[in-house]
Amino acid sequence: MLNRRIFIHSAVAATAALSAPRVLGQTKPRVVVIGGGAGGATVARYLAKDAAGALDVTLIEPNATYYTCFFSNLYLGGFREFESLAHGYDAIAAAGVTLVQDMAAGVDPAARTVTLAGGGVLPYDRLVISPGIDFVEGSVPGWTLADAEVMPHAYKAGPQTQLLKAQIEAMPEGGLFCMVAPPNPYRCPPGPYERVSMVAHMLTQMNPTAKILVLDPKEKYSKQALFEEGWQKHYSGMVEWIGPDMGGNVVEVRPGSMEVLIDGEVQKVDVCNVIPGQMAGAIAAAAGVTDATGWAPVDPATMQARADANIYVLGDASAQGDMPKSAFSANSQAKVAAMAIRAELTGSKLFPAKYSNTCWSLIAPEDGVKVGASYEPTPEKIASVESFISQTGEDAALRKATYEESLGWYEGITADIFG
């Protein structure tokens, strides 16, 4: 049901008629796919599935399993198995799209070139960049991504989303679960106070007099009454959110000591989830299309990249305007961006780009909320047209259904990435 429905929407768009392929010398357009989650893993397969064999399509991702960091949440909260995150990449390598598990090390732009760790040199016609996030080092004093195994950022989902949760069921009895949010932009802007939701939900059924300490760098955040109307409803007295105006922005860690400094003063916490500042991943500044912000500037109408026309950039690593950092915002532009390419480089035709995105989020058990838009291009930027959000004091059947339509996106959503 709502797995066929929610797509058709980018899915129109994405799907078009192929003329007579262009021919590039002897050998078919070459289109390489650097990351292959949301964004790259989309690309991939709808170029190889809507070109119809006429492009020869390269996905290059180091990892055999994807880990969905979207619904890693509910993993932490117990909703879900771990397994239950993970993807393999079978049905695109049936689809068509040749499969590389190396690491991107570098791109020579001039040379429409793609090293590989291992030292293969990958030509391309059209190259795509989709490696989703890194972290700026630095943006938490005392932390590095050394002390990820000892204060986790558990936000590129994997082992350290399994490690968090450990950590979190090691809690001392009455402990004390420590966040430190990121400043903006980030990966899923409501991701976070999930997280704190889920966190809450565990443990008051196994520690409930353990308490939850949010220290943000941040005036406001996504979804902000919702999230408090329901620490209070289900949470209340567990969590407390410390703003800039109290020290929130004034923050270091000390990850031997497990230690926290808020504007000077020590916390001694139990466990601390570190979630840094963010960056496109690092191979989009070695491509030479990102800037000063550290992400990469797109045209709101394709996807390309400002500094190159020749290269897609796609997801959380793109600056593309109002659309938020989020898988389902990653895997409609990866359509849009899969149908300029075709048309560029087979004479397909090119229809309006057309994309949309919803966050959900669960509080607690059978209680979502939501919140969403539908974009369109301007000169400037991707623009929101039209937007929708959960609002307080809805009532419990509205709440369980959101949360029941958000499984029903994942289940569609990875069916789309993953075929």
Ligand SMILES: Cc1cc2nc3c(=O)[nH]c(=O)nc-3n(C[C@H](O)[C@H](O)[C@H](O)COP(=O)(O)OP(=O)(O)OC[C@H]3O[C@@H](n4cnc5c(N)ncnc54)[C@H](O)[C@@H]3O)c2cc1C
Given for the second form:
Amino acid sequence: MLNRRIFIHSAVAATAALSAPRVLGQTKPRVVVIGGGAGGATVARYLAKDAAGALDVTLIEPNATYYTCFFSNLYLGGFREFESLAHGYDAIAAAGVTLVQDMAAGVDPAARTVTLAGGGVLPYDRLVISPGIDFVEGSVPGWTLADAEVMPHAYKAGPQTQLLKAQIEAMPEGGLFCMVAPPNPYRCPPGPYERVSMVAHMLTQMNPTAKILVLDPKEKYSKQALFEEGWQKHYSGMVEWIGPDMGGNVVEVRPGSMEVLIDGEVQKVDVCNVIPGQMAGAIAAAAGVTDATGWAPVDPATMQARADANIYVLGDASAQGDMPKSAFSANSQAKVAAMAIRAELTGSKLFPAKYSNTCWSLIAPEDGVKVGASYEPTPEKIASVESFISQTGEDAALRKATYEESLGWYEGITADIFG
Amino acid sequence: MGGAGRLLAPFALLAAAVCTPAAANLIGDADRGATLFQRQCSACHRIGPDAVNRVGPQLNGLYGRRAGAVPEFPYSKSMARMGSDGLTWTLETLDAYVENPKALVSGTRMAYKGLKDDGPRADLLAFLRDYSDRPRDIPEAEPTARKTLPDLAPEILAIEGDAEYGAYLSSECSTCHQRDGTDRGIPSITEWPAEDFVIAMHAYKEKLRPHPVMQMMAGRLSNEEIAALAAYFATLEE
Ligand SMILES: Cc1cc2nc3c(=O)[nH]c(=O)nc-3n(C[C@H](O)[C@H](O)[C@H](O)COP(=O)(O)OP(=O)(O)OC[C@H]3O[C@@H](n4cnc5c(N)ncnc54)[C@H](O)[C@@H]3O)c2cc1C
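Target state, the form predicted in complex with this ligand; input state, the form predicted on its own:
Zooming out: every chain and molecule, the one shown earlier first.
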């Protein structure tokens, strides 16, 4: 029988074990999870469910309700109600996870404790960090997080998403919507462009002479040919995309006067969606698992942080190689990590890591496209081994089926994450 | 919340890097490929920031590009025709081209006799791959590793249709397929007879059944893994 793997891999761990008071059999192995999003909620629920009582699992998350970023663009386009993006943690608690509604304020990797903003201290045997993203300060000159009230990012779903929608609805006739697109890497590679599609759809309905300007520091983006075809077909003349060769990479914003400077040239705008450069959620750096890039390198086979064998990092915050930062990826990584953590702490079987991702995007009503890939761990990184993408020129029936598939996926993955 | 008192139970000794056999193989060693490129290719080709066409076309963004598609490069008729016939540069097509250029594109102007050794050729292809789209940013980009069916540990292989392994594998299914059998947009797979399931998975694997997501998912399952999934699903029927 596989497979109680007992390795003492560092002198530190050994000394700590020897010097600590030994109270045998009093506690179950403790796993603390920071962040109840796509990665964290999945790993907490799977750990509790599959360990069947052998692990003590705690999930730290400040919000009682999680609003999915995925499908938040469809809310902007008028295809979904805001409340349809809301998910609670009841089923996760029912699976046996202890919920702590608080913010993790710090991690002491040597003592193996998490400090809560509310003051408590939680000890752990294994810590999982899945805090999503934070924004890189100074990424868009002229914009700070405080300006998000005027120029929203709407890249963490919630009030920001509602604010952006309200601003679009309040645009003057024939007004200008501007998006400052993010540099790589960022969460959801097709996300900004799906958003452009959804805003275009909404404007076509209620403000057909309005225009959309996309300022992009990247030469290329995911599903570009599909989006360009769709914008041409459904929203002809409405969307203008400015890449780095035309100044899309030299952008400054002035929230006070609702102006955007494109390579020094002033442009007045009515709505400005600033999606800044991104990095791992701040708690990852506080735990000491990030590197100079701002993301947390992990072992491709397990999602264990390269910097600390007791910490796993999931989802957007991790630097794992080829997987895009998506809810699908975070959920996929969480299941591998849950399996690996159970193997470590309960001696259950350790299986090969399996990773996959598919990102659907909606371009117009019933015009859905998708991109997907499967991934395998190599010693260096999680590597893409096969990929596919929807084709330009597909017929309406296939695009409709793809859209309906995305609705099924949303129901499926939210049930898989939140129970 | 709980106090800081730290109890160290025996499982703390398990603090260890989990070791699993890493499955896939990267294309090759890009560093060795760089040296090779320098020696064998750089007289005619440029790659990297600001690379321009020389005797040969610049090689940024090569993977995933149509043959003969770099603007303003005077390709041979033969290469231009291959491009319009649909030749796209992927790991497989580049591998064939670099091994024996004239065998793939008869009239190519590239005066290169080909690199017959598999190892160095893989290293060169790995080096070239680093200058094309990154899958992290553009998920549809060409793969960076060769797919391998996982090297299952003998302990796992020994078990015929291991339901526990199947349960783990099935967590990939439940990202889209709901366990309660709901089937809006995505078909239900609950209460699917095990035998039909096995046949369907093999049909996806061989691309007899259409659907890109399922072909991809099934394409990387070994026969043992399909058996494990079937064994797990059978336990659900009980
Ligand atoms: C517009 C848009 C569209 C998208 N569309 C898709 C899509 O169609 N498909 C797809 O797969 N992905 C999509 N995504 C991406 C997806 O939302 C993210 O990749 C995914 O949510 C990442 O999961 P995560 O667990 O890393 O982080 P998150 O889901 O962001 O979860 C992080 C959680 O951690 C909590 N947290 C942060 N810091 C702390 C702390 N210190 N203490 C306690 N809790 C903390 C936060 O409150 C949050 O709940 C989209 C994203 C956007 C912005």
